[in-house]
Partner chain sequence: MEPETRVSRTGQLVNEEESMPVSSVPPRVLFQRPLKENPRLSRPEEPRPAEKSVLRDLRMSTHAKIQRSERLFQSMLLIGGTFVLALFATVLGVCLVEAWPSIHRFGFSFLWTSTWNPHRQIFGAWTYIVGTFWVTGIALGFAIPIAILSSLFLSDYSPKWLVGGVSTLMEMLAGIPSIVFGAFGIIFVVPLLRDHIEPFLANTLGTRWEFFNGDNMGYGILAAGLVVGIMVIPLVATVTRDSLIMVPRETVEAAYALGSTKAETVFFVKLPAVVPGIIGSVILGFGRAIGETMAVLLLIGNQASIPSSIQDVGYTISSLLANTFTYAVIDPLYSAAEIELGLILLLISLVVNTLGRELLMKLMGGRLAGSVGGG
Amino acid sequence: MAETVRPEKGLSPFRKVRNLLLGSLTAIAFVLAVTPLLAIIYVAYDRGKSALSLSFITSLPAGFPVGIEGGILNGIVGSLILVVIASLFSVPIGIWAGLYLWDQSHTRMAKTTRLFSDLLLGVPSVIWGVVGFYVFSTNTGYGFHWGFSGLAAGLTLGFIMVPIVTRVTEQALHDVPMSYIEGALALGASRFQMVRGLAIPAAITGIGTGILLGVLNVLGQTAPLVFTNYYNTGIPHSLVGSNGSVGDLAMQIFIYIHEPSKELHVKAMAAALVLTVIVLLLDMGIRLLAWGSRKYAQKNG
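May I have the structure for this one chain, in the form predicted on its own?
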C-alpha cells in the first residue's frame, strides 16, 4: 500500500519561508480587522457597565434632564420600528432593481440605472434628511405633511437603503455560475422559473448580506432623523402627525453624549453597547435565515 506523503515534506526552504510569511501576514490582517470591533465593545462596556441592568433596557427615560433616570426602551423600540419601515420599503425595490440590472445588464437602460444607483450611494445622509423633510415632514410647500414622525424617518432611511441592496443583490447574482443558469434554461425552465428556483436561492447569502449592510447603515444614522423625526422619550401611539415621532438609539446616544451630565455619558456608552449587541444579533439572524433558505432550496430543488 502506497504511503501517503504530506505536501509539506516536499516544499523547498524558500516556499516554507514564504508560506510562513504569508500566514503571519494573514493572521496580522485578521487581528487588525477585528481590533476596532473589540475596541468598541471594550470601551463601551468599560465606561457604561455601571448603567447596565435589566431595567436599563426595559424602562423609559425619566427625570431631569430627561434620561438621568430610567432606561432606553424608547430607543430600542423606535430603532426597530424605523428598521422595519425602511426594510419594507427598500428590500423589495432593491432586490427587484438588482434582478433587473443583472438580467438586462447589456441594455442602455440598465447601464443608466446602474450609474444613477451608484451615484445615490455617495449622497450624504444629511441631504437625504433635507429631501425627507420637504417630501414627508414639512407642512409647507409640497409633500405628504406628516410632520416629525416615524413613518417619515423610516421612508427616508429606506431611500438610503435602496441603492445598497440593489448593488449587492446585482453582485450576488453575478456570482452565480453561468453554467447553472445555462443548464436550467437548456432543460426547459422559463426565465422566471430559473430566477425563482435557481438564481435567487444561489445568491440568497449575498442578498442577505446586502440587506444587512443596509440595515446597519440606517441603524447608525442621525442626520436624516434630525430633519424628519428627531427624538421621542416615550413609546409612539402613531407613526404620523404631531405625536408620531419615535425614539432611536443612535439619536439617544448623540443627545446623551452632548449633555454635561456624567451620568448621561455613562448611559450613552451603555446604550452604545446595547446597539452593538443588536447589530451582532441582526447579523447572526440574517445569516441563519440565508443559510436556512439555501438548505431548503437544495432540499426541494
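Just the form predicted on its own so far, so send over the form predicted together with its partner chain.
So it's only the chain below, everything else dropped.
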C-alpha cells in the first residue's frame, strides 16, 4: 500500500493521540460486532454438543416431556415439507411476476406492481402469520378451513417467498444484455420464444440464487408457524385437517427453549446448531452459485 508511508512527524500530540484513539475505536467496534455472531455458533455447539450424534438427526423425539430423549427427525422432515410446499407455490408465481416486471417495466402498471412487491418485502412475519391464519387455518368465516396444518403453513411461507423470488428474478433478467434480446427479436423470434429460449436460460443462475435466498429467508421463520401450524412431535400422514400439523426445526427450538428443563435446553441448542449449519450451507451454496456464474460469464466473454 502506498498510503502507509506518510510523514506523521510534525503532528501535535493531540492529533497523534486522536489518530491512534479513533483507529483503535474502530477495531474495538469491529471485535464487538463479530464476537456475538461467532459466539452464537460457539454457544450453540458448546451447550448442545452432549446431544449431538447421528441418531439425533435420525430419530423422533421421545420421553416425557416429549423431546427429552430422541432427536429432531420430525423437525427436519417437517421443515423440508414446508420448504417444498412454499417453493412449489412461490417459484412459478415469483418467476411469472418477475418476467412481467422485466418485460413491461416501462408501463405504469408494472411500476405499481414493483412498488407493491417491494412493500411486501417489508411486511413483518407476524402479519404474514395473521394473514395465513385467516386465509388458510381459521374454522370460521371465509377461508380454506384447513386448520393448523402443514399445507397452510407451507403456503403462508410461500406468500413470504413470492416477493423475494419476484425481485431477484427481475434483477437477474435485467442483467441479461439487451443486445441478446434485441438480436433474438430481430431474427424474428416471438417474445415467448425469446423468453423461453434466451432470457430464462441466460438468467437461470440468478433465478436459482433468488429461489435459494427465498428458502433461506423462509427456513428459520417461526412466527408464521405459530399462527398456521403449531408443532407435531411425529411425522403426519396428511397435510390438511386436524392431524395435518408438521414438526418444524425453528418451532421445535422455540418450544424446547421455552421450557425450564435443562435437558430440553441442550436439545434446543443442538437443534439450533443443526438449523444454523443448514442455513449457512445454503448461504454458501448461493455464494458458490453466484461466483460460479460470474466465472462462467468471464470465461465466455
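Given the structure is predicted, the values throughout are model-derived calculations rather than measurements. Numbering follows the first chain given and starts at 1. Rigid core: the largest C-alpha set superposing within 1.5 Å between the two forms.
**Student:** For a quick test of reading the superposition: does Ile235 move by 2 Å or more at the CA between the two forms, rigid core aligned?
**Tutor:** It does not, since the Ile235 C-alpha is displaced less than 2 Å between the two forms after the core fit.
**Student:** Determine, after fitting the two forms on their core, whether Ile41 shows a C-alpha shift of 2 Å or more between the two forms.
**Tutor:** Ile41: C-alpha displaced by 2 Å or more between the two forms.
**Student:** Cα of Leu282: shift between the two forms in Å, core-fitted?
**Tutor:** Between its two positions, the C-alpha of Leu282 lies 4.0 Å apart after core fitting.
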